[in-house]
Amino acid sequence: MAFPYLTLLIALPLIGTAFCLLFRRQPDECRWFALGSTLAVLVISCWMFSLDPDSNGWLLREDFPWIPSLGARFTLAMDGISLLMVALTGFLQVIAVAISWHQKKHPALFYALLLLLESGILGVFLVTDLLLFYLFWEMMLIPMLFLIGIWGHGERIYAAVKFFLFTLGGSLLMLLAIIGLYLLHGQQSGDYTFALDALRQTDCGAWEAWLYAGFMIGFLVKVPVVPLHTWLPDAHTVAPAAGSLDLAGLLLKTGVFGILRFAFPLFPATAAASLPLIAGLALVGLFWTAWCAYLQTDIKRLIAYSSVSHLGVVMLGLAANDEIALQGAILLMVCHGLTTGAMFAMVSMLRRRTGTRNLAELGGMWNEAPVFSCFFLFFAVASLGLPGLANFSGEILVFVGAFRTMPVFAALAVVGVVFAAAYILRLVQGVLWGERPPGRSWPDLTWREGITLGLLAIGTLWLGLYPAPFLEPLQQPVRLLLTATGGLP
């Protein structure tokens, strides 16, 4: 039997969690346990880029008995889409540990929850058994709830409860849909199973639209799309730096991934009929949240709204039902994870120096902290979509593909770039230039902060200048997905 690399990926953060709890009175050791676990995940995921897919697009598959009486199995599989998501998870969790290196409040528990969150996210990206998927989906909820509720600031309890209620409500609807699909398949075939491949053969009849809606609401809350997005700005505003990085860089991507892996393949006819609605919601989210971002005075809240706006472009790529657009949407998820994650990390660094995130109380950073300012400008224009940097490579593919299938929606989405320019330039002007308010001087980056941002900058440049290594693994799974859902002849 082949070595269970996918199981190892999920187990490594759990092992790190156990060590952090065992050595909870030794915070220095816990930091290194957390960093070692995340680095191991990153190294293994980078090695997996050398693997070749089989005829069904899978790079690796693992299948073990789990709950035979229910027809549930511990089934993991990795294709090019999940490979990119796993690699992004490993990389951003290394950054999350690095920017939280001097965590003083319950450090062992903090790192344990970060690692538990990572394990849940990896499980979502790798499982193909729906009951197991739901287990990992809910597993992501608890660590983030405590990260916001314990280590957040301001109205952290309100934000944590709102996050919990929104995501739990969507998850329960998805659970009902999973149970309904499970029972329908069992009645038709006599085989009660949660396996994705088997459930795709189910004839849902009149229930298909309802089951599809149950899955989609659960996923759209997590993306999130307007009007299901209101929990996200509140959560970002109060979350610790690592929590905001994981929210924007990883948790939002699980919603899009769930649509691609489960909702579209399980219900292809209803999915095809819903594409105009998804495109409409994408445009509403793109423009509405861009306008909301422009009106913000708290820069962390501004970046939170910008995340929802960027995910609108990703959702348009899904709705376009085009190979180029879908590849661009998946690539943009990776790009957005790096650029927005970097922006949230820099907001945390800025607040530690200035004691504020209010644009009216900032200014003059260009003279006070030139290295910090260069990184801030770099990631701001990358988030804006400047050619040669990460976001542009994903966005241009989405727009090109969308123009081929829904030109009106694509043309309107391109106009949204103007809105992005407005709030990003307002952010840059308010933070970097102008006069510094009176008070103490603001120190520049430390060497650890510089290395962290440097790694993110390298990734941003690589994805912007040479995205081919990240697009190549997507070609076969994207074509297979579109063929299965009727998007390609």
Given for the second form:
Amino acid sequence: MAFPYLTLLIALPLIGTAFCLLFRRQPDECRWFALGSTLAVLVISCWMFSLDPDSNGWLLREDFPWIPSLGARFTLAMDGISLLMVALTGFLQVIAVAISWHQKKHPALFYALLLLLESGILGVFLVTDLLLFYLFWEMMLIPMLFLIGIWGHGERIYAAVKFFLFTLGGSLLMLLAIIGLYLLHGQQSGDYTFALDALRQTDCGAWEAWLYAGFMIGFLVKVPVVPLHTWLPDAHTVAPAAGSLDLAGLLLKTGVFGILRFAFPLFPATAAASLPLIAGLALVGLFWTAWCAYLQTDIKRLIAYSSVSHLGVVMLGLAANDEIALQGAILLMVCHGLTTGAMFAMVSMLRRRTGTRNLAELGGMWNEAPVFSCFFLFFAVASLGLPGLANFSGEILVFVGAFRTMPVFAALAVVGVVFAAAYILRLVQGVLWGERPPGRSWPDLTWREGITLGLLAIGTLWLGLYPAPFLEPLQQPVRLLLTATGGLP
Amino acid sequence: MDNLMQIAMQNVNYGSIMPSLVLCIFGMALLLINVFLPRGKTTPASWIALIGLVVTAVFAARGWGDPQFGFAGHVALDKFASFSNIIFLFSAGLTILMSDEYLQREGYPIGEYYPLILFATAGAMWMASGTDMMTIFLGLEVLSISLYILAGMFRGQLRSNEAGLKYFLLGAFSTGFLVYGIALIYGVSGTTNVADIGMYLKSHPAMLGNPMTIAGMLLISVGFLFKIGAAPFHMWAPDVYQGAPTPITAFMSAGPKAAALVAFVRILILGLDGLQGDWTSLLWVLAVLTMTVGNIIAINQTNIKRMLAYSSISHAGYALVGLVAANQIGVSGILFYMLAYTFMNLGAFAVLVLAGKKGEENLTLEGFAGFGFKRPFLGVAMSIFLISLMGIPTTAGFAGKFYIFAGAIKAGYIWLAVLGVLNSAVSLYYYLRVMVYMYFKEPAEDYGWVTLHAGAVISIIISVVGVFYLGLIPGKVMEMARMALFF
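Alternate state requested, the form predicted together with the partner chain (shown: the form predicted on its own):
Below is the entire complex, every chain and molecule, led by the chain shown above.
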């Protein structure tokens, strides 16, 4: 039997968690445990780019018995899409540890939860057994709840509880759909199983729309799609930097990933019928949240809204049901993870220096902290989609693909980019230019912050200038997916 | 005469009551030993009681072979009874582990406490293995009378007196209903043997519609639903649960409840099978009512013990969902769920036992502010139990709920499952609130030093292991629960 690399990926952060809890009185050691296990995940996931897929698109597969009496198995599988997501997770978690290096309040518990969260996210990206998927899906919630609730600022309790109730409420409906699908398949075939491949053969009949809706609500809350998005700005506003980074960079992606991996392949016919609705929701969300972003004075809240807006473009890419658009959507998720992650990291650096996130009280950074400002400008324009930087390559693919299948929606969505320009420019203007509020001196980046942002910037440039290595592993899985949903001619 | 003795002896088969017999012997010996123990010293008694439970567990485990019948078909030690016995033994064992220091702290080191728990457990075992209405009734009475005394054990505390009296009066009343129901069914079928009742009703379908049968079924249901604490017969539960000594509250919410449930299952599915249409529609409504009432009132509680009491009502509702389904998954789900509930609820109560100060005035939400950081071990343990009570994956609570709701969906009760899941969503709120206070609020006051007593800590550790074992690798126990079914 081959070495269980995927299980190892999920286990590494868990081992880190255990060590952090064991050595909770030595925060310095905990930091290194956290960094070590996140780096190990990153290194392994980078190595996985060298693997060749089999005919079904799987790079690696692992399968162990788990609950035989229910037919649930511990099945992990990785294709190109999950590979990208896993690599993104590995990368962003390293950054998350780096930006919370000087965590003062309960550091050991903080790193332990951060690693537990990583384990859950990796699990979601890698499973193909629905019961196991649900287990990992919920496993992400608890650490995030605590990260927001303990280390948050301001209205942290309200935001943490809201986050928890929204996402768990959505996923309970998904649980019902999972049980329903499981029983339906069992009654038809006599084989009670949670395996994705087997369940795809199920003839759901009249139930298909209900089951699909159950899955979709669970995922759409997480993405989040308007009008299910209201928990997100609240959560971001109060979350600590690493929490925001994980929330925007990774947790939102699990929603989109869930749609791609489970909802669409399980119910292709209903999914195809629902695409215009999804596209409509995506468009409404894109504009609505862009408008909201424009109105914010809290810069973190502004970025949170912009994040929902970007996810609108991703959802449009999904709804376009087109090869190029879908590749673009997945690429955009990675790009958005980097740029928005960087923005959140910088907001926390800014806050540490100035003590505020209010646009009205900021200004004049350009003269005070030139290196910081360069990075800020760089990531800001990347996030509005400047050609040559990360988001552009994803967005352009989505738009090109969408123009082929739903030109009206695509045309409208392009207008959304103008909106993005409006709020990003307002952000840049308010933070970098203008008069510096009197009486404070703001130091520039430390070397640790510089390296962190530098890494993100290299990633952003790479994705913008030469995204081919990241698109290549997507081709086969995207084709397979579109064959199932009838997106290929 | 000689002949008659022989026939009677042949039918006795002590093997069929071995676990409860051993338990009673230990209980009675303990009563005697208590006389010789110095006043106020109950620790040796607790050890003997624990040894008694372990010895009983060995005998109970041996019941997992061929079923043993005895006493002319009054008792059956089958797998169903054995599985239930294990639940009772776990709940009694965890209770005794957390009790000793608690009794010392509250100033009531009463020796009779442990024998009474053993007798209650023996009564529960008779209910589980009773195949005759009279045996089940006998078990119920032994169980209940022990519990009446235990609930009112703290003579000097008004609440405890109230609990004992309330439980006794209402309990006696509900037992009356049960006996009346048994009498009516006897009047119809001419037997008290559960299987015979089922056979009779099967061969005389005309009797199914007879008002006497229906009334008998309803009265029996009232008797059991009272013990289970299902709405609208739940009124006693919160006061009794809050007033009784905390370990006894924990015990009552798990073991006796499971006993009433499994006896109810046997009577309904084996004896009143023909009326399934009637009792499922009745229980459908009551299950929803129970879940909802328990959850909605729990939201308002600020006392954590009382909150757990109300939430235990809603958990009885989840278990009833499995009974409505009345299929293999649903009923084995009840067994599994009650075992899971034993671990998570007794674990939570063990934390309360350790966290409480004399009189337990501090077991409020405010009293728990900042608890998680002041007492890391207890905080983490409590969070695990609360997460399990919510029914979130990786824990026993999820596996149990999954099982029960899957049973309901499979039996076609989609809406019941939906309502159950919605109720779980409501319950998130008040369980989560305890965690919010433990971790997210600044501590209001300085806690006195909490001594981690070995007994309670062991019961917490056992519970944590149980919660994760049943949550992560539930396969084996699920398989056993399925094998335990008698239909």
